[in-house]
Each structure stands twice: as C-alpha cells, then as structure tokens.
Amino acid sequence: MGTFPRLGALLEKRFTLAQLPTPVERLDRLSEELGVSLYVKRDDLTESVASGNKIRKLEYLLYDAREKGCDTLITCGGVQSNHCRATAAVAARMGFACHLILRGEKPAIPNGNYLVDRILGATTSFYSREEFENLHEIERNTVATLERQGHKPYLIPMGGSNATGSLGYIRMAEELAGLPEPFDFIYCALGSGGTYAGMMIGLKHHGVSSRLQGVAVCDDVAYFEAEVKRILQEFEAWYGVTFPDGLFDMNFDDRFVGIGYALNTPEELKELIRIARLEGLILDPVYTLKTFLGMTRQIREGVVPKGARVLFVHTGGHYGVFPKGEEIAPLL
C-alpha cells in the first residue's frame, strides 16, 4: 500500500517500455580506493535507444497523453538533450509523432543526440540562448501552430520534470525497497529536478530510510528548491496526495556544475577516462560525471563516513560523449 495510498492508483497508469528492474552492481576498486561499499544502480540499461532515467518518466507521460488523445509529442531542451532522444524514440515506439524544441545553434552535420532524433522522425525547431530564456511563449506559439495544422499535442516538460513524469522515480524506489540491506547514502543527478523529487517522494512511501543527495549540474540550491517544491505542489493540485510538512529533507550540492551545463575542463574529462579505466563504466560528461565527482569529493570530505553503503543513481546519456570527442582525444 506504502505511505501514501492515493499513490497506489497512479503507480499503475503506465506503459510498459523499460526494462525494468535495472541491476545494482557494485565498484570494487573504486569502493577499495574510496574506503566505502561503492555500488551502482545501471539506470542506463533501461533500454536501448531510449537509455537512461527519462524513459521511466515517460512510461508515465505516454500513457496519460495517449488518455488525453493526443497525437504529437512536445518537449525541449539543449541540442544534445537525453531527455529529448529519448522521447523520440518512445514517440516512433508508440506511434505519436514528435516535435523537439532545441536550445543552441542547428549542427551542421547531425551527431550525437541529435543525430538519433533526427533518425527517430522528430522535427525540431532551434532558438538561441537568449531566446529559450522565452520558452513559455515558444511553447505556446508551437502547440497553437499544430493545432492549425489538425494535430492535438501533448507537452512534456523539460526533462519530463513534473508530477506525473516523476512517478516512474518514486516506482524506482520500490526495486530499492526490495533489496537484501539498505543503502546509507543514495546520489542523483540534478539537471531538471524530476529524478529527485520522484525518488525522494518514492524512498518515503516505500519505507526506504537511505538519505537522498542531489548533485547539481546546472543552476543553483534555490532553483531545486524551488523545482522539487513545485512538483509537490502539482501532486496535490492534481493528484489530490498531500505530503505533510517537514516531511522531507533536500540534500542539494552546487558545486559540481564547473564552467557550465554540459561544458567540461580537461581535469573532470580525464575523470571521466579514469573511472572508464577503472570500472569499465562510461559515465556521460553532463549529468553522471559531475554527479559521480560531487559524491566522490562528499566521501573524501567526511559527508560519507568511512564503511558506508552508497549507491549511485547512473541516469544514463551515453550518446553525450560522442560529440565531445574533439575534447576528449587528447586526453586519451
């Protein structure tokens, strides 16, 4: 039943299209060199072409646009989104077409990401970064300009980072729940918010007591705040579930994010070769390598006491390092 009943009704409103549970494997030479039981929850085996954590939200957001009769997918983000691959690819999976509402410049040569969506049938439209600081109104202005063209669209947040997009997270926390021995320490990324507020929301009603940190890579402590209150905000708006007040810690890190969202030094690159090296884990320089060297750098402060059980959230992206390889060769 778990701690919020009302949950129990929408946890069954999806589709299936993940392969799910994903396995939980442990890191031993990292956990040798960290002083910890360093494990690793492959969240990047979801599936294939649609690999990561947002497919888990877009089980949830699928269903509930295919309850509406929606025909078309809308969604955003940067060029070399995850979340947007991955929404093209359930689209094409599905049979909703797909539109995609990139931030930066139109490669000249598709790759990456990008590559894929455009393999996968989505159209896109492109807007500088100054003009994606308008994204309400693009929003607007694209869903009204289907509409006039016989299309009914559904609109996906960025990240799929809303209430119903973050019940495949708090359904993640139900594979946690059923582990042999709990983890002290569990660590995210922070990109969106939608992860985090799910499997915190999650860890709660499935009476998982491991503490919850996010790693920023974009943005800042306020703005998560902020983000993770709104989603609890829209489940009582929507959903009718009310969380008490003072129900839930927020554990948030901005230190990580570096020169940027999805810029990279030479120094964290070569972490990323590293760990590769080490554990045969390819993390992708956006979201998981700056998440693994906020959690590392928690276990060498002392945050992560010695001996301690931690798992890391690994969401996926591998189509990331592709168009870093310019950066990346020389450091090989």
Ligand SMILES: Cc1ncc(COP(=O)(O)O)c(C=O)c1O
Second form
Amino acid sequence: MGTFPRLGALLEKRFTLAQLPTPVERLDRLSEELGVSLYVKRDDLTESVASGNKIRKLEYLLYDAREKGCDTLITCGGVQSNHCRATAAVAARMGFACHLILRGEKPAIPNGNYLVDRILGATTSFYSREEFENLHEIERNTVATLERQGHKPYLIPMGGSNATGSLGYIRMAEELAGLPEPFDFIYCALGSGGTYAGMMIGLKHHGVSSRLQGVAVCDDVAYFEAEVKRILQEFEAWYGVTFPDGLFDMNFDDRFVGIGYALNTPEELKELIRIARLEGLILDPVYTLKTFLGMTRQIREGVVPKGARVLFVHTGGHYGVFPKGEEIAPLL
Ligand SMILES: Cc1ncc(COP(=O)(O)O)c(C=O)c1O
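Starting from the form predicted alone above, please write out the structure of the form predicted together with this ligand.
Once more the chain from above appears, this time first in line as the rest of the complex follows.
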C-alpha cells in the first residue's frame, strides 16, 4: 500500500515501455579502492534507444498525453539532450509525432543524441542561449503553431520533471525496497531535479531509510531546493497528495558542476576512461561522470563511513560520449 495511499492509483497510470526492474550490480574493484560496498543501479539498461532515466518518467507522461487525447509531444533541452532523444524514441514507438525545442546551434552533421532524434523523425527548432531564456514563450508559440496545423500537442517540461514524470522514480524506489539488504547511501545526478524528487518521495512511500544524495551537474543547491519543492506542490495541486512539513531531507552537493554544464576538463574525462577500464562501466560526460566524482569525493571526505553500503544510480546518457570524441581521443 505505501505511506501515501493516494499515490497507489497514480502509480498504475503508465505505459510499460522500459525493461524493469533494472539490475543492481556490485563494483568489486571500486569497492576495494574506496573502502565501501559500492553497487550500481543500471538504469542505463532501461531500454536501448530510449535508455536512461527519462523513459521511467515518460511511461507516465505518455499515458497522460494519450488520456488527454494528444497526438504530438513537444519537449525541450540542449542539442545533446538525453531527455529529447528518449522522448523522440518513445513518441515513435507509441505513434505520437514529436517536436523538440533545442538550445544551441544546429550541428552541420547530426551526431550523438541529435542524430538519433533525427533518425526517429522528430522535428526540431533551434534557439540561442539568449533566446532560450524566454523558453515559456517559445513553448507557447510552438503549441499554438501546432494547434493551428490541426495537431493536439502535449507539452513535456525540461527533463520531464514535473509531478507526473516523477512518478517514474517513485515507482523505481519500489525496486530498491524489494532488495534483500538496504543501502546506507544512494547517489543520483541533479539535472532538472525530477529523478531526485521522485526517488525522495518513493523512498518514504516504500519505507526505505537510505540517505539520498543528489549531485548537481548545473545550477546550485538553492535552485534544486526550489525545483523539488515545486514538484511537491504539483503533487498537492494536481493530485491532492500532501506531504507533511519537514518530512524530507534534501541533500544536494553543487561542487561538481566543474567548468559548466556539459563541459569537461581533461581530468574529468580521464576518470571516465579509468572507470570504464576498471569496471567495464561507461559513465556519460554530462551527468553520471560528475555525479560519480561527487560520490567518490564524499566517500573520501568521510561523509560516507568506511564499510557503508552505497548505491550509485547510473541514469544513462551513453550517446553523450560521441560528440566528445575529439576531447576524449587524445586521452586514450
Ligand atoms: C543521463 C542523465 N542522467 C541524469 C539526468 C538528471 O535527471 P533529472 O533531470 O531528473 O534531474 C539526466 C537529465 O537531465 C540525464 O540525461
């Protein structure tokens, strides 16, 4: 049943798109190196083309879109957005059209996630960083244009991060609750905050007491506190689910954004290569690499005691290594 009975019916309202539950695997060599018992939740294995965390959110968002009679999905992100690629993939699979509002320059030759978007038939429009500041206006105009063309659009926010999308990670917490032994710490990336928000609610809902730690790959602690609170408010306003004040601890670390969102130093990329060779696990340069760096630093700082059971949530993003080929190749 869970702590919040109203969530029960909401959690049923999904399409089955991802291969779930994803495996949990022990990283033996890293465990020894770090002095903890380190495991990885393989959410990079949720699907091949729509791989990563976003498909869990999209199971709920597409169900809602279909219930509302919509035929076209609109979403937004950077040119190399994993969320846009996953949305394009599930749109094609479920018979929706898909339009992507992309931040950045149109690449001369499609590559990485953007190549996959195009193969899947998503249409795209490009906006500079400055133009993207007016995202809400761009979204409204895109909706209006598609409506004039006779479509019924469904707008998915950046990263699929609203209450509906977060249901995917509330449900994921049930997979963690079903494991034989609990984890002391769980680490995940903070991009738009919906994965963290969902897991935070889900862990309470399913009675799991692990400490959830988010590592920011953009923005700062104040931004993510506000985003997670907004999602909690949406649960109340949209679904009548209320959470007692002070129920949740929000643990955010914003020291690992580094030189900026989607930018990497050679040292960071060297760590990506080292982990790939040590454990056969490829991290993506934008999200999971920086989260991994945050987790290992906290372990070394003693935030995580020796011998603790730690779970790293691999949220996918593999296609993101391809546009980084020129930066990675000299380090190989
Ligand atoms: C691979 C990957 N990991 C983690 C995240 C962060 O998830 P969220 O946006 O829900 O914070 C994203 C998306 O932003 C992502 O693409």
